[in-house]
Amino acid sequence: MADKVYRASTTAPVNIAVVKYWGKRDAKLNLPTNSSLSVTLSQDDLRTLTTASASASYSGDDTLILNGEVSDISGARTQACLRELRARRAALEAANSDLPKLSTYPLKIVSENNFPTAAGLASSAAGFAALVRAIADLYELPESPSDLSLIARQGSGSACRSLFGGYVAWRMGEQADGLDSRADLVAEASHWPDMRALILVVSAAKKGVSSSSGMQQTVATSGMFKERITTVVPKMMDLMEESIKNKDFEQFAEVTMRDSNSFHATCADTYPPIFYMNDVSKTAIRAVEYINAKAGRTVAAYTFDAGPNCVVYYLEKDAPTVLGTFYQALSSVSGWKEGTASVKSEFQLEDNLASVLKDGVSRVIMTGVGEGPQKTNEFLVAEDGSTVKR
């Protein structure tokens, strides 16, 4: 059947890191200088739908549809991870001749993403991640999440993350050919469910300074860089472990926020200085800051990955407080879910923080933890391989 199409589909989730990752050791294996821990959030809010398919009758080279555009693959990351699964199902068609040749066919991949790409929501690690796994599973591969993160972190560091649900760490490694510079799995969402996030989204415009190369003025000009690398982050690594396995909200809130705050201090340190946060994103800390003052305890965590947008994650028990308070504020932006007007908070912030969040939030994406990718039989490739129109 030399005309038939083969095809998998798969969803992946977005991670947003509580310990982040900033900066390469290597930058062609996207080797990272520090190890980092991520929360995936859950796909019903956030995911990346990818549809991968091989046929003896496509012609031409590899192509992307992303969101409804022909996207550009030619790039060496994107490179890497195609030819890294392409070599691993030539092995096992050598090894059996009896199934088909799919790693000599063109590959027709079609994704699309519920949320707004490059707007600082971790788009690229869903997408990566969405990539390498249903081309592995169009290809029938073996390897477990932790071996395709290997892959997968080759197209976007922080995809290595988004392989698998609950809390992550991506282990930075030691060896210079990065084997072991994996993803694993610190919890299961279920271990720790009642894990929240709200995500006020401050600009869903493109970053003026690209992470990769605000990565690489980090390491080359920041003096606070290497203390971040070989002291902060491996004493972060240690506490963020113990509070996620002790369910400990308290301690898990602090180191969040301060590794978050030490992130943003070696941009800021970096030369010429990098400021990813603005006035808004200043106003959601103290915002986060008046939440917890007023409850007389640590309710709410803010983070800040290489962009505006502010993420809180707080617990479902203290979701009235949270929740409650940013909805006085925000009412009239879009994205909260229904009932949430009848969560009711004691707290009011004050007018002066009020005003600037209501102007400077564009919507709010409320989510909480959950799984890592997931097959599913909705296709963005049709049988005759034409792209489905949705």
The other form holds:
Protein chains: 2
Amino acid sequence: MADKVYRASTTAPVNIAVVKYWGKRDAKLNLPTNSSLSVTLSQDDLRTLTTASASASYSGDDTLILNGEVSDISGARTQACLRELRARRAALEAANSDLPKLSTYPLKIVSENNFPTAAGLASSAAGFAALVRAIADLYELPESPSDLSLIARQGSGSACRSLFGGYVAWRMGEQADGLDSRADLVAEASHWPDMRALILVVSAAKKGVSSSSGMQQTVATSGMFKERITTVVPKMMDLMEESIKNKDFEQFAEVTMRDSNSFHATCADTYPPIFYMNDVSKTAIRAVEYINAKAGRTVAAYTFDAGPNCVVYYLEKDAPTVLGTFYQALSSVSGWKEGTASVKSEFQLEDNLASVLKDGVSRVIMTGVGEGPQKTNEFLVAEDGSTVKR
Amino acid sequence: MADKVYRASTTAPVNIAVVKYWGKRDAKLNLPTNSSLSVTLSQDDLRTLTTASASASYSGDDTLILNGEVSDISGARTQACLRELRARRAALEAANSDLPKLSTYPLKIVSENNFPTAAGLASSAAGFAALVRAIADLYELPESPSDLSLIARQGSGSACRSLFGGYVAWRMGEQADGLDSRADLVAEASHWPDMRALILVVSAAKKGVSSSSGMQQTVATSGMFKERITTVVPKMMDLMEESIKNKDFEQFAEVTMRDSNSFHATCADTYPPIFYMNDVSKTAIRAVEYINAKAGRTVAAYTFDAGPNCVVYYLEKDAPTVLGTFYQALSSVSGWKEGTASVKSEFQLEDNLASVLKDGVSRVIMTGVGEGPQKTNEFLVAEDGSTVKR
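For comparison with the form predicted on its own, please write out the form predicted in complex with a further copy of the same chain.
Starting with the chain above, the whole complex follows.
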């Protein structure tokens, strides 16, 4: 009889921060200079599916196939995750000799995103969250999502927030070993389920500075960065948590926009300066401001990660005003869900805004707040250990 | 015999700050939140020519003709300048009854720039400096340029720096009455005469937020602005003065670029955010970084005021590297001085940078450090009080 192939499969979500992570106080452990907070997005629209498998029949090193291609996992970040998970499994095996010695078998991991890499969405958060969750399930580890977030954090900082659904804080912590730098659930998705996100995918001529090196340049050279981490962000975190607890969209939106501005300001204050937003991104800001002005209240909030894409948060009840206005200008691009055409706005973007957006937005993604990682019976590794063809 | 027309004519320069003025602590008196420092640019290339005249034969209110058009001078800023100057003249007349009573006559002021307003260059600094200097000459006031800077400052903050040539600081001062908030000569143009400036005039689709209202929005809303004015700028001012005294271009350039970044970062941190630089401006930054990298040392420095134009400072000895490289990419736009074609660079901008600049730069202005206001016999008001046709 062939050796058994042990498998576990999970999906994990993307998260988009509303108080941004930018700056490490320890680059090896991925310990941040400030706390951050994000909204987990629905896996119906954006998710990574990962199957982790282990078998005595596997030979050689651990392997990862990502979106159909063999991926290099020799990097320190991935190795740190695998090492930590394996050590925990080994401890279980040491305590219970009945357990199969999975920790001694090579791992074969296969992973796949349901969204195009070309979209420029930070897929590493979902990727590392899925990797850690899938291996933890394979190893039957008893650790809580918050405990696992300590491991995922070492793969990619923001990945720690993707171990929860809903509204998630990453507490920066104070300890040198990072054991208090972990994700923490602020509120379940069900607490405030009507949060929606419209992502305007903006084509960039060229990939900008990677966030990992960019943030360390900011830490090293920005004269105003210290003020952000010591004064600005702590205030933003308090206001953001309060707004989520109270389901106060106006406050949520203002903090989201202010924090995005603050983050990109520290990038611009870096030497040499880092610019992630382009003229199309800025036009998206003007469009959000226009919609809010026309509505006479704050119905939409923009936020930008380390790239030109604009994420617009809004509430389902304001879909006509927000979604409808963007749809009117951008109906020709792909990504709109069925039925969006019937969501009518009473406002129309000014021609100069609409034309810049039309030229610069390549597609949209309609999504909203969603759940954390989900165990699934959809496997990317077959029972015989072969990669499932899709 | 008709009443005599008293006249005085002066030219005044534009200045481009290398440590920026952004924020008022007193909006009425134009008292700044931080000191600033600028290079006065040559009047051969950019200047305002202003003739101030007074006569008992004039009737009605004071008038100003600016670039051939009647200009409204009822605004508080212009009125403050006229009132201060007139009061000083009245004091002289009170002390010496032989003096003609010019303070009681209406003023007729005619002013003209030698550069297109469309260039989007801050002409208010040269304009108010020329206005104040011309009227002070007309009134034969004994005040020093530094004393007159107190008056020009009330017209337009940065105008106070245009009362001197060379390298000029505006000391923010501390007093509530603003009497210590004045311009101060750091070094004559002759101290470091080989400073050159290449201005890349970038066409903006739309005029951005005015600097006057923009800076007050920053003061009111930016979470990081305080750090700029209390910590960043004082350090920048010290380093900048030191670099000028030592004629240390590398230090001058680094501070210039860092301060421009810092200023635009506080704009981006404003709520709602203010963006003066566009994608063409950012490409100009990349071009300067490229030239410095190729040269293996810092030969060029970018700086941006409240608009998309890029001012590149460099030393005459590096003209081949700096001017030559930009010329190669931008030879088709207007504004190059005769002989520039023969300034050959060994480097060539990458195609993607060159093409963005070529599409986005509408003209260039070649200039350099220059002198302060100059008395001239070129009058824009004739001896009979009529406006000189040009």
